[in-house]
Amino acid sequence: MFIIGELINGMYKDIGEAIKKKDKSIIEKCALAQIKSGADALDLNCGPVSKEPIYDIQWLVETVQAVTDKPLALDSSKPKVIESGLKVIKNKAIINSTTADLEKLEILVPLAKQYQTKLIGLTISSKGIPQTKEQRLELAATIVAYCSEGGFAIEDLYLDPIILPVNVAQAQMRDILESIHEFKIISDPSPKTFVGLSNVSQGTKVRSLINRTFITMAAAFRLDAAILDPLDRDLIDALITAELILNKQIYCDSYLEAYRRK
């Protein structure tokens, strides 16, 4: 699985303090641990504390691709944040994220195709979070949809159902997990899908526990990519398991290891 280290972000305190004094060595140490804990691309958010997003994330972008050359997400709600983010990169990029609203698609699709980028698309509207199986995948079909007559390759499109809370929709866990294998279905080739995970403990008390359950339900229903926290040794070790029984690693008494090695 691809995953996404979540943890430069503005709403942390350490990261926040970090941006808003430019100390680049707390960004730097975050975007190291994580990449030595498993992170295949870092995630990049300025978060409520950047008074200047637009310069900020230029900032991050170059204080993280100084010390990696992993891919970096931008993350940010805003298109013109993403775009300043683009106009410094040097390392694979990734858009965090578009919404199946015409006017982010417009902005957002054509974004990607100039920097050629992935992009990750969120089935959620102005209309608000859906609430069902099929409204995901209505949404899913209209970004698809928008990006294929747009000339957007799909295999580099990511679709993510929406995790909310289990401990306010406990019942949509199992929709949410369906939407994520009906996605893959939607198109020919298939789109990839995506997930947010540290959103279905929001709240609880035993966050790591619903986090690692929850990422090798989402495995077996052919999840590709997802946005959390790699220094989680714990929920490492259990998706390097789940891709152990689904077959996708070679087991060996020494698995666990030898897959940090590659």
Contents of the next structure:
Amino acid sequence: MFIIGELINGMYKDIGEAIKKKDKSIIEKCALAQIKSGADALDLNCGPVSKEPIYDIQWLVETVQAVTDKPLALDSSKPKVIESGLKVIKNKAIINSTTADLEKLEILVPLAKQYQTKLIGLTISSKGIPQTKEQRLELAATIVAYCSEGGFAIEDLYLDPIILPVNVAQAQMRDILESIHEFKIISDPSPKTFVGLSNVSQGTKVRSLINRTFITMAAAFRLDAAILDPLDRDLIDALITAELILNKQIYCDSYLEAYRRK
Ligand code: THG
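Please supply the coordinates for the form predicted together with (6S)-5,6,7,8-tetrahydrofolate (THG), as a counterpart to the form predicted alone shown previously.
Once more the chain from above appears, this time first in line as the rest of the complex follows.
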């Protein structure tokens, strides 16, 4: 599984403060700790407090790429903020994210091609978050069709069904899991699949247990990648074990250590 670390997000108080004060050391530490724990890439999100996200995203990119060459995911609902980040990025980039709306696709798909990035496509639209698997698939098909027609490689597209918290959308969890599998068979070659894991446990009391149970189930439904908290060791252990059971790595008694040494 390809893991994007979620912790450089202005929604967290310490990160929000660091962005405001332009305190590099907190961001650097957060980047390196996530990589040490197994993150393959790092998400950068200025958060709701940033008043100048077009400037702040560039500061985050420059701060983080000074300490790592891991890929960076530019996480914003504003295409202008993403474009601003792309202008200064030297590492591989991931656009997080487009929706199925034409006005977003028209800007972000050409940018993804121009900068040779991966692209995360949320199966939502200006009409809101879908409530059924059929609606998710319809939006997924819109994104896939736009990318193929625009000459963007489908293998570089990551479809995200948008996970809702289990305490508000319990009846939709099975649909969300099944959509992950159905995204994989929507076209040949298959798109990749993606989730924002922590969403599933927002507002609940046993977050880590809910997160790691969801990710092991999602892995069985052919999840390729996720944004999550890599510092949660139990979560990463569960993820490695799920991949072992799915025959994605060879068994040995010390498989957890073996995976982490890779
Ligand atoms: N899909 C994609 N990108 C995403 C998401 C997604 N990016 C943002 C988000 N969802 C994933 N990142 C987070 C980060 C933190 C939390 C949830 C998802 C979180 N934060 C605490 C909370 O809300 O309770 C905040 C704690 C604090 O303020 O200290 O849960 O779905 N493509």
